[in-house]
Each structure stands twice: as structure tokens, then as C-alpha cells.
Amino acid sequence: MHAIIIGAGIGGLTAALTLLRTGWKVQVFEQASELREVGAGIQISPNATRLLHRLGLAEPLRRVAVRPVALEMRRWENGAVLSRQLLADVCEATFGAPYYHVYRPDLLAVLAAALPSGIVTLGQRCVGIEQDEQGVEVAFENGTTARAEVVIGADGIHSFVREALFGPESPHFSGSIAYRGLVPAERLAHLQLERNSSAWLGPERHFVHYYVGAGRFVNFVGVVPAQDWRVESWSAQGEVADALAEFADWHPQLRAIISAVDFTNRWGLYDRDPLQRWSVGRVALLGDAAHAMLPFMAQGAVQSIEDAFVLARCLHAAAPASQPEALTRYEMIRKPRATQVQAQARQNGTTFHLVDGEAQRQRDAHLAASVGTNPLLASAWLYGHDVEAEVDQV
């Protein structure tokens, strides 16, 4: 069986794995002339950990990533602590595998090492896709065409796949923009950050910063009203100047961070609203080609990593004749979890921004009841699960 990938990302690269795993050809085909990975920190929380582990990777991640002793919610004006959520070996022995921070171009750099050479051919932008009962037949822009069984669009929230199957879009915007930076983290030694991932919540934005890059780096993202940016890019350059700014009457802390480093960049955040469908006879989607979420709940790529290992079980089992249905299966499987990701992901954007008053004050009197608990529980549904025994029991 031969599946072809439209898109070189942490979910393309990880289904390239799966589908190798399971006995599959696969061409993985990017349109970027190199294998990079934009953006910083990325959180990769055990739900998608321990299905990384069954590729072979804890050894290589374990070398890149950071495990975070905690996850705390603060004050955004004095630093005080609303919420202390511990990770690290609690989170091991609740989910049995644990939640790493890790600098995106590493997790990228670990899932290319881990695939056979030849995989993967860049420079090649997809322009077409047509499919009959046997197979799929996809064109790139250089006049060139491959042909397999199987087509998987992970290709991001701007899918050409998506498109060819569905028709044109627009994602839809949050009304928000991201200054995202990565600080060397002998800059910020003075401060004595501790190995948490920490968010800072106030009126209208929130700020997280957590160390990446086996503790080399400190990764922040800072969320604050949109004005008249709506750039949907990783990349696109912002001033440090403008970032301050944005948080002038925050903790000291936060704007020492801010100042160390040496550019930032601005981001517009998107989602897209759920698809009716994923799939079409042959061709399906993966990640953000299928799903695109806000940030809010650090599932992006552990969501596409999900994607992945359930799409593999679902062709692992399938006849040739039978491949769009196993890729229907797929669909129902993982419909249904990622739009509640979403959602919450959207309702954290929400949570998170509350204006000083009442409803803020509710909030955090809620984040203070869990202290002496172990919050991780309430998590269950999404760290504890495992998306391969799922399969199995649909």
C-alpha cells in the first residue's frame, strides 16, 4: 500500500512514521525547500507523549525536551500565585508518560531522524489532486505528478487539500495576536525561573513563558487584543518596543523577559469552525488542515500526533477496495475529540481575558480551590487517553 502526504510538519511527519509502522509506503511531499519548523515552544503533553514513545522517540525527546515541575496561573499585576497544578513525576504516575516543553525545530528534527532517507521531497508545492476508485493522482507546480493509493493533506490551515475538496474558506479570526519570543536563558538567570510552565492572566491578555531547548531557551507568548494586525504567520516580525507596550503595567518579571530578548514576532491567531467532513473517497486530512485551533489549550500538534496514530490503525486493517471507508472510520474517531479541543480552546480564550470584577474574581476563587488537590485529575479525558485503544474499541 502506498500513502502519499501532502505536508512536512510535526503531524505529516509523525503519520509518515505511523504508516511506515504499520507497513506502508509513504512519500511525504513539502512545499518549503528546507525541513523547518517555524515558531518556539511547544507544549506535548502525555497524551501524545506516550504514542511518540511507541515510535522509538523517548530516548531523542527526552535529550531535547524540558519536563516542567509545574503549571501555575498568576496575578497579572503582583505575581500571586491563583493556581499550582504539579507535573513532572505526579503527571507520570497519573498518565503513565510525561509532559514535555520542547522547542519546535527539535521535536521536528527528532521525527525527520526517526524516517528512513528518501521519505521526504521538498520543493514540491501541490497544485492538483484528482481520484478515481484505485488511487489519487496529485500535480505539483513544477509540472510533476506522483500517484498512491492514499492521499493525506496535512498541509496547515491554509490546506490546498483542504480546498480541493471542500472549496474555498476563511479561517476564522480571534480577534487577538500573539508577540511570541525565545530568550537564551543565561539572560534571565537573575530571576531564577523555575522549570514551570507559568500564565499570567489579566484583563484582555494573558502571558506564558516556560524553558525549551533542554533549558537553553525561555519561550513566551504573550496574547493581547488585535488592533488592525491579522497576519496568520509564525514569522512575521515584531518590535520589542510594541510588546512592552502591550504589557507596561504588568510584574516587573514579565517585562524583564520581554526586554532580553533580542526580536519578537507577531502572530495573528485563527481557528477554523468544525468541517462536516474530513475525507473524500481517497483523500483526508490531518492536523490543522482538519481542525486549526487557538492555542489555548497547548493541543495543536499533540492533536495532529493523535491524528496520526488513529489514521495508521484505520488503514493497518483496511483492503484495498475498503481504504475510503477506513479513512471514514478515521474520521468518526477523531472528529468528535478534536472539536471538543477546539471549543475549549476557544473558551479559554475567553477565561483567560476577563476584565478585573466579578467574573474574574470567580474565576480565580475557582483556579484557588484546586490547590491541595491533584487538578490533573479533571485533565483525565484528554492526557489520560489513549487514541490506539480507542480504535480498537470503535
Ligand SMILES: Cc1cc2nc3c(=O)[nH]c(=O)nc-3n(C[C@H](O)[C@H](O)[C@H](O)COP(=O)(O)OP(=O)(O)OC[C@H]3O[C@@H](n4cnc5c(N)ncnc54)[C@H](O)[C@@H]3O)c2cc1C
The other form holds:
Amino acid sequence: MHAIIIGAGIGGLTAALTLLRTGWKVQVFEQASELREVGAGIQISPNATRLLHRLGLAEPLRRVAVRPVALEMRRWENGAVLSRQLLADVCEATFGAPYYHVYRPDLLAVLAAALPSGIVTLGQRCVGIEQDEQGVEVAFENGTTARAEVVIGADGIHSFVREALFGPESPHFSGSIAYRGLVPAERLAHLQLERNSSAWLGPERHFVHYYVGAGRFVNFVGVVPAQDWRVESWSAQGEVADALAEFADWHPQLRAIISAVDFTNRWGLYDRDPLQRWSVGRVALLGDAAHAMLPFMAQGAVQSIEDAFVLARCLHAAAPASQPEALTRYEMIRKPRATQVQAQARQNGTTFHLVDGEAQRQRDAHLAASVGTNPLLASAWLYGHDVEAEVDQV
Ligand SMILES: Cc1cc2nc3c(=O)[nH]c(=O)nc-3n(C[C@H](O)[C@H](O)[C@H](O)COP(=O)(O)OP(=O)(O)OC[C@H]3O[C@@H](n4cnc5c(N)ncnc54)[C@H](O)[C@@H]3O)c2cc1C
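The form predicted in complex with the ligand is what I want next, because the block you gave corresponds to the form predicted alone; please supply it.
After this comes the whole thing, all chains and molecules, with the earlier chain placed first.
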């Protein structure tokens, strides 16, 4: 059995690992000339770390990750703690797996290092897909082709494979952009930042910071409103002064973090409405290609890891003739959950950005009410879920 994966992001590389584990031959084709992740940090919740551990990655992950003490929500102007949910040992006791903060290139390197050499081919941009009853032929920009029984489009929010299957459709602009930055931790030593995931909520904006790179850097994401995003590229260099101006009246600690960065990137924040289908015949989508979502649940990459495990479980026992049905089963299992997370991420955009007033006070009262309980239990549907166990039940 031979699968081709288009795209060597977090989703594509994880799918390569899960398929190899089930005995498939795998080739990954990536358009970029090197494996790289744009952006800085990423949060990986226990619903994905427990899966990555099953790939034998517990130790390499632990070495590069930060295990945050708590997830806290704070008020924008005075830093008042609105809610604090313990992670670290509490998370592991509750869900049996850690919550991690990781520097994206480190995560990609851990995944790539676990693959045998020769699996990933760089500089191969997929520009054509054609399938018949037995298999799928993929064409690349440089004129080469490759053939396999199954093709997985893990090629991100702009997915060529999605467009080839279902036609063109523009992604949905959220009305927000994100300033992202990475500050060497020693520059912020005077702030004595705890090893938390800190989300500051304010009118039309929010700001998140946490340590990555085994504590070497503080990663930040500042989400602000924007009328439109007309820059050609998905991301662009942003001025530190502009980021500071966006958070002009906010708490000095947060402004100190922004001021300490050498440069920021600006990202237009987009998602897509849920697709009707994720697969056609022998071709299926995975990760952002299937369910691009806003980052307000910190789940995009996590969901792509869940996809990869379900995909491999569904294909594992499928005879060649029943591989299309196996892909339909993968889609049926994954779509409801990924769609729920997509919707919740959109909803968080509204909740996080409430202007000061009655609705904001209600939100903050709700957050305060969770203090003293184990609020992680409210996230059990997300963090406690084991997708491999789900496949066995369906
Ligand atoms: C500000 C921000 C913060 C975020 N924070 C989190 C977080 O904390 N936790 C989390 O889980 N998620 C987070 N996300 C979401 C996460 O980054 C994405 O969901 C995740 O990277 C998607 O992975 P993917 O492998 O599906 O796609 P991508 O990472 O987009 O990878 C797709 C790959 O396919 C390649 N490719 C594209 N087209 C072709 C082609 N035609 N031929 C060959 N190769 C091609 C691309 O070069 C790329 O390498 C965040 C996103 C943003 C914007």
C-alpha cells in the first residue's frame, strides 16, 4: 500500500508517521525548499500529546517543550486574574498526558527526525491530481509525476488539493490580524513571568504569551481588529511601534513584552466554513486543508494530529478496493469533532473581544466562578478525547 502526502507541515509529517506505523509505504512532497514553520510558538494540548507519545516521541518532545504551570486569563488594563486553571501535574493527572508549549521549528524537527530518510521530498509543488479506480496520479510543477493508491492533501489553508477536489472558494477573513513575536527570555527576566499560558482579554483585542524553546524564548500573539488584509502574502513583517500602538492603554507588563522584540510578523486571520466533504474517491484532506480554523482554541495543529491517527486507523485494514470507503469513514469520524472546534474557535473570537460593559462583566463573572474547581474538567470533551479509541467504537 502506498500513500502520497502533499505538504510537510505538522499534519502531513504526523500522517506520514502514523501511516508508516501501520505498514504503508509513504512519500511526502513539500513545495518549500526546506522544512520550516513560519510563526513562533504553538500550544499542544493533551488530546494530541497523548497521540504523539504513542509514536515514541515523548522524550524528544519533553526535551524541547515547556510544561506550563497554569492557563490564566487576565484583564487588559490592570492585569487582574480573571481565571486560572492549573495545568502541569493537574493536567497530567486529569487527562494522562501533558499540555505543552513548543517552538514550532522544534516540533517540526522532532516529527521529521522520527521519519526514515527519503520519505520527504522538498521543492515539489503539486499542480495536478487525477484518479482512476486503482490509484491517483500527482503532477508537480517541475514536470515530474508520482502515483499511489491514496493521496492525502495536507497542504494547508490554501490547499491546492482541496481546490482540485471541490473547486475554488475564498477563505473567510475574521476581521482580525495577529502580531506575533519571539523575545529572548533573558530580556524579560525583570518581569519574572511565570511559566503560564497568559491570555489578556480586552476590547476588540486579546494578547497571549508563553515560554517556548525549553524556556529560551517568550512567544507572544497580539490579536487586533483590521478592516481588511490586502497584503499579497499571508504574513508580513510588522512594525513593533504599530503593535505597541494597538495596545497603547494596556497593562505595562504586556507593553514591556512587545517592546523587547526585535521584529514582529503580522498575520491575517482566516478560517473556512466547514466543507461538505473531505474526500473524493482515493483523495482526502487533512489538517488546515480540511478544516482551517481561527487560532482562538489553539487547536489547528492539534486537530491535524488527531486527523493523522484516525486516517491511519481507517486505512490500516482496508483492502485496495475498499480504500475509498476507508477515507469516507475517516471523514465521517473526524468531521463532527473538527467542525465543533472550528465553531468554538469563532465563538471565542467574540467572547475574548467583548468591549467593557454588561456582557464583558458576565463573561468575567463566569470565568471567576470557575476558580477553585478543576476547570480543566470543562475541557474534558476536548482534552480528554482519545481519537484512536473513538475509531474502535465507530
Ligand atoms: C496566530 C496563530 C496561532 C496558532 N496557534 C496554534 C496553537 O497554539 N495550537 C495549534 O494546535 N494550532 C495553532 N495554530 C494553527 C496551526 O498553525 C495550523 O492549524 C497548523 O499549522 C496546520 O497544519 P497543517 O499541516 O494542516 O498545514 P500547514 O502548516 O499550513 O502545512 C501545509 C504544508 O503544505 C505545503 N504546501 C502547500 N501547498 C502545496 C503544494 N501545492 N504542493 C506541495 N506542498 C504544498 C506548505 O508549504 C506547508 O509546508 C495557530 C495559527 C495561527 C495563525
